[in-house]
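The chain below stands alone and is given as structure tokens, in the form predicted on its own.
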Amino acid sequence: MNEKPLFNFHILVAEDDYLLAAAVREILTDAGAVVVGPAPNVVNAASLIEKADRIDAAVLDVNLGGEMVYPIADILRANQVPIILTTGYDAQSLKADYADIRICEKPFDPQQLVSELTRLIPSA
């Protein structure tokens, strides 16, 4: 049995801050995940979804360079992909339609992110 909690789960990362995207990639990779991305904007994220063989979960920054990530969340929800939104904004500032999605407020604890994904992904 593998000790890495996200072993071989494919996780989409959409984050426009290069350093934070690199940090999230490292956190997820260390937990055993296969990182899809990171995507710096909505168009790139949509392209990654289209090309991916599979996506088991997603970590999405709410604001990607001034664009809200909601269209990507909608695509993923339609495919029943679990999502975590990351944001520096107050959770109450998000659209009410997305209140059911888990939120990790920035700055977040790396272990918290891994734990949240482990809870969200079936059989993780």
The other form holds:
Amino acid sequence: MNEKPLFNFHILVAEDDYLLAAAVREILTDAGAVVVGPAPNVVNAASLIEKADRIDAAVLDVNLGGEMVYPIADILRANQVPIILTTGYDAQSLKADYADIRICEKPFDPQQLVSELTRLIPSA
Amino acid sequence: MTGAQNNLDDLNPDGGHAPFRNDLQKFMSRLTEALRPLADPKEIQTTAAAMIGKKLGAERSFYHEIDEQGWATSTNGYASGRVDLPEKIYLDDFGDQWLGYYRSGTTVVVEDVDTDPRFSDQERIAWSSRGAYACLAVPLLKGGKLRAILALNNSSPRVWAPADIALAEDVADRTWDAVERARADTVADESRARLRASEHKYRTLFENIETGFCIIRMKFDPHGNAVDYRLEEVNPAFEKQTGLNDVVGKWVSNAIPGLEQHWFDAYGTVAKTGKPARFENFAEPFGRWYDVYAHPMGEPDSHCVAVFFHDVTERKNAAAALRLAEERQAYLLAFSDYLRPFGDAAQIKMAAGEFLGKHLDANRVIYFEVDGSDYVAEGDYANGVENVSGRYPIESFGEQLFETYRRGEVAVSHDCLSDPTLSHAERNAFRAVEIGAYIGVPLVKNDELIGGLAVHSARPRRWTDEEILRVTKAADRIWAAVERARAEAKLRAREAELARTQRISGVASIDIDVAGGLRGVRSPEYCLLHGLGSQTVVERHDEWLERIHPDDRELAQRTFDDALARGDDYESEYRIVRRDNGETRWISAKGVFYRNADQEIERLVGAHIDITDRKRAEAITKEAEARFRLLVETMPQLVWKAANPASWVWASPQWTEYTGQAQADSHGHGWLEPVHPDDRGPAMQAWSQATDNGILEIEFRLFHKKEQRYRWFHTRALPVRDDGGSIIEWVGTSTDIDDLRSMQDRMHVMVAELQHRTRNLLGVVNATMSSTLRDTADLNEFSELFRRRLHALARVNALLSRKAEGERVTFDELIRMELEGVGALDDASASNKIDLVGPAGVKLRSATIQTFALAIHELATNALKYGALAQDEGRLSVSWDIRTDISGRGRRLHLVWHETGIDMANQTHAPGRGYGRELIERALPYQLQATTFYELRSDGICCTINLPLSKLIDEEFDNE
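Form predicted on its own already given; the form predicted in complex with its partner chain follows:
Now the full complex is given, and it begins with the chain already shown.
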């Protein structure tokens, strides 16, 4: 068995800032995950979901270049895909409907992100 | 006229034949029979004309009467039906020829108009058109004048026999006579009827008039003096008014014994002179007054007089009673006047007794008053008898008199010494005090005998009803006067007491003698208040006026005069200037007017109170109120008051101006109406806790009428408490905080944005650090590169933060900033190598700038360290322009960074270039949907960046 905690888990990343997206991708890749994306906007994220064979979890920036990521979150939730929302805003500023979703406030610790994901994905 | 003179016998073949004659005679007697009972001339004429017409076989027969105007009127007769009966014909219509016959009394006989040579053609047409081809017409002349015509017509020619003509003439005469007789009878009947009616009218009048009527015949003695008269005729009213029956034909001396001579004289004069007379006289035998109208009647020597009269006794009595009542009234008035000046009860009694005693010529007058079981008489009037003033037991009246008094009845005795109803002892008692006759009037008030008035005569005396009445009336007046005097005495005593009280309590009383020229008695307290010293003074009205503050003087005077004119309560407030020290004091004056018995105002009594302190307090309050009002109406807040929680009683004008709700509509819970429906519940909730909290504080939205939208208000109210701490009312303000709230909302957004940006920036710094670590070999290199990149980040963030909201960073700003930032523009040699070609003012999307700036920064750093700006021959050209994207909707910035003249040897390792390329080749396409091209040419780098400027065209640039 591979020691990497997220080995072979397919994780969707949506983050509009390239540098941050790159950083997340690196963290997850290092943890053994297969990164789906990253997607810089809602349209891109939606098409990735459509094309993907599987998505085990998702790390979504709440604000994608001015667009809210909620439609993507809705699709994933409907498919019981665990989600972590990342945001530069206060956690309280999120819509009440998404209060049950795990939040990582930026800037976040890479290790924290990985362990959160490990906890969320049932078989991880 | 043919055969008009012919004898009937000559024409008839059977002339002189008895049966024929007999027939005519029969006809005439039948005619007479028929006409006799008829009274109506018209009926007579009709009957006669019809009979002769039928007898002679005429188709038409009629009897004309001729009037004065020449009209043949009242045409009566019969027509067989083939021709009509003319109603009215004008005589001239007959034509002169024919009228001539008529007027001369000649009977006209025409047998055939066509053959009769007397007719002109015109006449023939006229006659035949009337249906008269044959005609027999008998004129009747009376007094030489044509008065009637009896005419018979046939519509075809015929023969008129001489006997026919004679018969017609006979009938005409007979008809005339019958008509005349009937008319005469009628006139006679009418005059008889008139006479009957006149007689009837006279009788009716005579029988029914209310006025007594008689016809008398006078009897004179040889000297011509009237000594008696006989009643010739009397009407029913006579009997009614005199009470005498069956007197017709009797002499008055017998019928009415004792009738005064003046009656005979009066009627005698009328009979002798023939002149009517009218007079009023008293008739002793009847004991009544009569109003009489006597008129001479018949021939003078018949000595007849018609007398009309009626009984005026009632009227005479009423007039006498009225005169008596007037006299009594005058007496009572004189009595009251006499008593008025006396102010003391004892004096009044004495004066009344004297007045009454003299007026009635009585010997004694006693006014007594019941006191317990006694009665007290004081101040008796006694004239020629002993004065009996003193106290006596009521029992001494005797039971009979006492009972009479108790019932409130007047006791009268004309002769008590021979009064059979009195006992011997009682008579002796009367005799002892010399009472021969008396009138006793009790005074009963509230069913109780309280006193009385007795008038005595030493001798028996027949008291008249009037005297008794006058004593009765006097009793009441004495009582009223005595009571008034006692009340006034009490009042005086009370006033004296009041004055003492005032002196003690310091009330400044006023007492103005209105009747005596408005002179005022000023009490010592008044004098102290007005600065007049400390002793009572008497002042004139104008002295008081002078002391009043000039500003108040006119009003004070008017108030006083008005009250005096109305005569009701006097109330006034004014300032005075104290005489001693010139100090101004406020006075409240109140008083009432007192009147005398004639309701004339005599005095004004009242008090002055010093209200200076109250007035000062009022002035301060008024000023405070004015200040409050000014504040409330000018402050920008809406101010209101509530009596109970949530129940408004007042709102400032601003409330109405702001919400458009009328002041009155805001009262109670009305103020909730302009409150946003969603906020009404919370507002009432806040009020429910306000009393406990001691404050109301809430924010809600109010509808702004002008803007037609809701705006946020901060509402705050505090209770106003009385001295005991209970809440009297709430005063609240509502402040418009809508602008503040929207600013706060914006600030919340801005803070959130700032936080977001900062956190992202830290993420970018973190990522940059990781990349820089990967790109550099040692710490020196790292720190150098990382510092520069941090600087670039700092610069672009500084640039962003300098921009106000809505302002955009332009591309030329960004490129210059980066070139300056790396020091490329520091010296002329470097800056000469750079060509910047492109439009100014191309606005960039804020979200793109940071990454874009970092990319430019990498290009610039590289150029400075290794490229165009690092080598002598190197040149940098930065050119840009705006291009339309494929869709044609969006605009893109097309940027070409081109370095030339560079020796590219030894450039394989350029620390940091990897990061720069990653930004350009990956980050810009990823993040900004840019298309990039990065090429290391032999003489330098050529990099093309094509990125969208904005999502919509109109957001791109405003000032190209």
